[in-house]
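The chain below stands alone and is given in structure tokens; this is the form predicted alone.
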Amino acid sequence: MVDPFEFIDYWQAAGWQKFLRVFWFFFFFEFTRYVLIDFIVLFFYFIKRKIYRGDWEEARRRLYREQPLVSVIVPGKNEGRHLFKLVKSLAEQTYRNFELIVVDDGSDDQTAWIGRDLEQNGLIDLFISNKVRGGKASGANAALSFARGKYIVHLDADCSFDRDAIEEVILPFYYDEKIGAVGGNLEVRNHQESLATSLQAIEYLKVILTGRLVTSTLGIYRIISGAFGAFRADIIHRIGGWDIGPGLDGDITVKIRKLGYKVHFQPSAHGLTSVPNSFAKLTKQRLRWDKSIIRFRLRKHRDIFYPNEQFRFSNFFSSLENLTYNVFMNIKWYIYFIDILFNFGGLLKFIIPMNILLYSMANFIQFAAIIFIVQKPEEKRRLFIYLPLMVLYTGFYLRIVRSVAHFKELFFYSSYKDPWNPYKSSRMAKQLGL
């Protein structure tokens, strides 16, 4: 372990100049990217908020004038253990002009019964029991061909949520008409759990919390969850719906953004849900989540690249950010760090602590920026001594897991081989092209 004092002297003695030129990733990139301009968009969304906070009341006064009927659908296989929890979640709703569609994707356990007890009940509205799976993009469609609401909001099983969370989730359609689809705020519910959910917890702070505010002030915002998103149904039957395949929901909001609407993301509409419990099954979930950005943004839909007549600059930079930071300085990350094991193999005694004590420091900045925005901020304050641990987390793990993925992808087009989804509904979206 190097001493404190040498690690100290060695920096002073090296000079800006060199320091710059060793640690050019972090400063140029990330740090930029993730803390300097995030903090410049975070202030410029909270003056426009406060600007414009009479224009929220005035919609939110025209959402109980119209009292549209909403359309809540929750898809999903071996859910059943989680549907009693998520109805009384519901049944709590500030808004209640919604009817509630439940489908069981081809489930194995009770999800049946227990679907068909609620309904009886009048606890849900309609209940669709699917005896063959057809994947999660097959069960949304189901509950779409029944659903009558003028918007649809669509649901996970193992999430539950605030009491205004449905009334939020659908006011912004009444504070701009050309939104399309609004994605709602979760955070992890089993943090304490284990190290694997603390350190998600922290994770969905930062990318869902934050990052989806600021990509969404911007105009860039290009993933509304299947967790928690709502639609205007009109637009959703417009483009038939969903496509099957890991990423659907980042598909469907690259497909609304086409059409020429926006997209948003409502910090207020808020919900909690449940993540992987171990390191084994995080890594099973980001490695179907990461093929996506493969197989939508560089295949599917690489016609956002192109200059033709549905061109728009917005989605083109969307797409662009998004294969930016998550494929393109992915690989950059590796030619970095082969660069400092080339020229500066022989001073990673100073340049790894170095390293780790700036990401810790810019976790840190980040996440003292979030107490001040996060719902119940003495619940997130335990997580601060986790913070240390996301260098890792993020700056290894998390990427091994993504390049692997990509990798996959790419060369393999293994997202039609995942079992997440059937084996005859991913063959034939490949030979669709979906």
Second form
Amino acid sequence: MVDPFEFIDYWQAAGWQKFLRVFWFFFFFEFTRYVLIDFIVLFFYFIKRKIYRGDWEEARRRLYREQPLVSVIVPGKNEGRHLFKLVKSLAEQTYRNFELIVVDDGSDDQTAWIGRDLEQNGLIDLFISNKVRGGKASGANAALSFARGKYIVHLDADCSFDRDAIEEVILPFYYDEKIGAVGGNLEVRNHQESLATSLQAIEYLKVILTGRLVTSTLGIYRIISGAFGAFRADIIHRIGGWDIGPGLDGDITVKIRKLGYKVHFQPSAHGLTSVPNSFAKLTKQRLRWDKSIIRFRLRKHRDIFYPNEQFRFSNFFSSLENLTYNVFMNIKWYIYFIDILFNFGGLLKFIIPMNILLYSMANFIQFAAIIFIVQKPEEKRRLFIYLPLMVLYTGFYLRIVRSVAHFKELFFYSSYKDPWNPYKSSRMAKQLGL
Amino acid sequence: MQLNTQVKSIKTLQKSKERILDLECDGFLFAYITDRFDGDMALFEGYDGAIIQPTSTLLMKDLLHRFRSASDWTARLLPIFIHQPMELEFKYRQLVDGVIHQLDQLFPAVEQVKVIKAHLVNFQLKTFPTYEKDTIYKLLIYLLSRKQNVLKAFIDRNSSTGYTYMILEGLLAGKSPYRLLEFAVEEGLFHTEFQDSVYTCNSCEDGFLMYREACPKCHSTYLTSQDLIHHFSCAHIGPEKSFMKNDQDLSCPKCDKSLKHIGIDYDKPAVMHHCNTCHHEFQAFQIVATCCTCHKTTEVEHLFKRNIYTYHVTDKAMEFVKAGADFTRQPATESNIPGTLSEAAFYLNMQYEITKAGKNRVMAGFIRWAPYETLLDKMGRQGYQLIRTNIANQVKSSLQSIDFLSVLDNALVFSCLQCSQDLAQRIVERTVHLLSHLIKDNLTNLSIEFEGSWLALNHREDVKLEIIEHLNRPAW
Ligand SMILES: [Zn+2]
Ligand SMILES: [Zn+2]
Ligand SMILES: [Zn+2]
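Please give the corresponding structure for the form predicted together with its partner chain, as opposed to the form predicted alone shown earlier.
Now the complete complex, all chains and molecules, led by this one.
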């Protein structure tokens, strides 16, 4: 360990120019993106919310005057054990005019039986049981085939929702008719379960709440979580529903953006989700997510970067921001790492603690802002003690997982081998370059 | 074998074109008739037995039933033999006392007659004013005089439940035997052995049902089914019809590609059914049963399930008919539940208790449940009666022995004698809690809600009016 006095003396003597030179990565990329820009945008977001409050109230009146039918669709495999809880949380919704369609995508447990029972008891409107698995997208599309609603709300079975979640998630459609899809706000339910879930809880709050609020405000919000998202039925029928995943959530969002519609994040549409409770499970999930960035942004939807008649700056920046902060930043970080090792190799004992300090400070500032805007802040305060670990979590763990994913996908197209999709679908997708 | 049958005379009866041939053997007189006999049963007074020559099973069965349900003891208990070369079908054997292959060999029949007569001497040939009691008593006398101890059910397409108890069929003249037998079991005269269980209409208890696959929403049977197709490359799933380009070719409505090879391009993961009446889409049929008698259509989950038992005569039954004893309880009528009072009797008892209590007040408890119409419609009269009985039994078990109760259509009222208001309240709350759990849990696919209330009654009030007024109050 470095002597704290020696550490302070060293950086005092070094001067700000050297400081910036050594921590260029932090100051020019991470701090700018995740603290500076966030705060500026959040400031505008709150001002905007105040100014347009009347419009939102008017939107709610319009929604209740029309009372459109909403189709809530829940595709999934082996989700039977979650269904009863889900159905109960939906039965409590303030918005009543919805139909619930649950798709069992070739489950090999009791799901078919449980779902059928709930359907017979009138708790599910339509239960579709597919005997052979077709993958997540096909499950959602099966539900879509029979959905009669004006809006489609896509949910994951292992989530639960606030009483006004459905009302809040379709409200934006009545606020702005250019909005084609709305993302809901999911927080981690099992944040007390393990270290992995605590860290994910912080990550969700950071990335999903503030990150999405910011990108939505900037008009570059790019991924509506399949676990809780709402879509205009006419648009989703026009684009033919979901395409083969993984990453189908981001994919459908891009397709909606390409049609010229806005994609909105609605923080007041609130639900809870269970996250992987161990690092092993988490790694598997993140490998899948990170591979999809290469597969969909860089490959399938690369035309977003082409200057053709469909070109839109917001879409361009949406994808660019995604790629920049996921792929290129990742690469840049390695450059930074080599730079430090090569040029300041002897100073590592001063540089590493300073990095941790800087990131922790940034995390702390950011998290304090989050606590200020979230629901039930008292429950989240316990997460403060995990903040120092976030440096390791985002700085090392997630980065390494991401690198592995990008590498595997770029060179080996490994997402096509993921058993998350049935082989029959992946094979066709790879053949067709989807 | 010695010839010991004497033909005495051939009688021709005035009212009947059929004849009775008198046969005498060993001092016993038998009436020889064919199964076309339609004369008065009183004509057999003075005979020791009857011998029937069958021409058809149906006529024979009808005639046997006429004997066994005759109003006078002689004809009902008359030893009857069938004259035919073959053995008798098993299910008819309980109605007769033997088969005679040759008329010159009546000796075994004579022996049988002697045995029956010897038994009958010990029995008190009593009649009861109540139909149920009278029928059971007659049944026991008949069975015991024949040393028959078993009442077995036989499959019979002419019986409304599909099963018949041959001997009872005659006695009951078309009425259902089950309530009667349950009463006899409660009295300890029979014990049961499980034989089968059958489903019957929950409204009229008829067993002739037509089963069909129907729409779960509207019960229509006008349905069409089609496969769902999953196109692998674009993940689209839709009904087969939406993929039909022309009669032969399949092409994807989402991506326009043509589907050539099942398992490679596409598969069919499920079948969907479409109701042409209400346009509901679904995968699981609702199986419904329509009653051929009352035409009510019922979801099979709500059909009435009846256990069919073999009944064994108990030792107590033998003592019972020897002593000519009386029954200890009253048979349940269709709407009456054993151990409960009729509404009128309840008011009467309550009035009496209130008078007895003088200035003190008497507490009454109330339970009601909903939705009455839905439950009655879905479960039928029989099923609903079962629910009422269950509720009554549950409530009874949480009351003191001095308390009494009456079950109304969708409510129940009971006395809480020697109870303070607080205690009455606690009893009601506990009972509602118990009912909510026990009854609710036993109802599949149906919901029932209970609520409870209590009322203090005193001598200044008209009890009946007070209670009815309270029952009709929308909110408790
Ligand atoms: Zn297709
Ligand atoms: Zn229908
Ligand atoms: Zn019927």
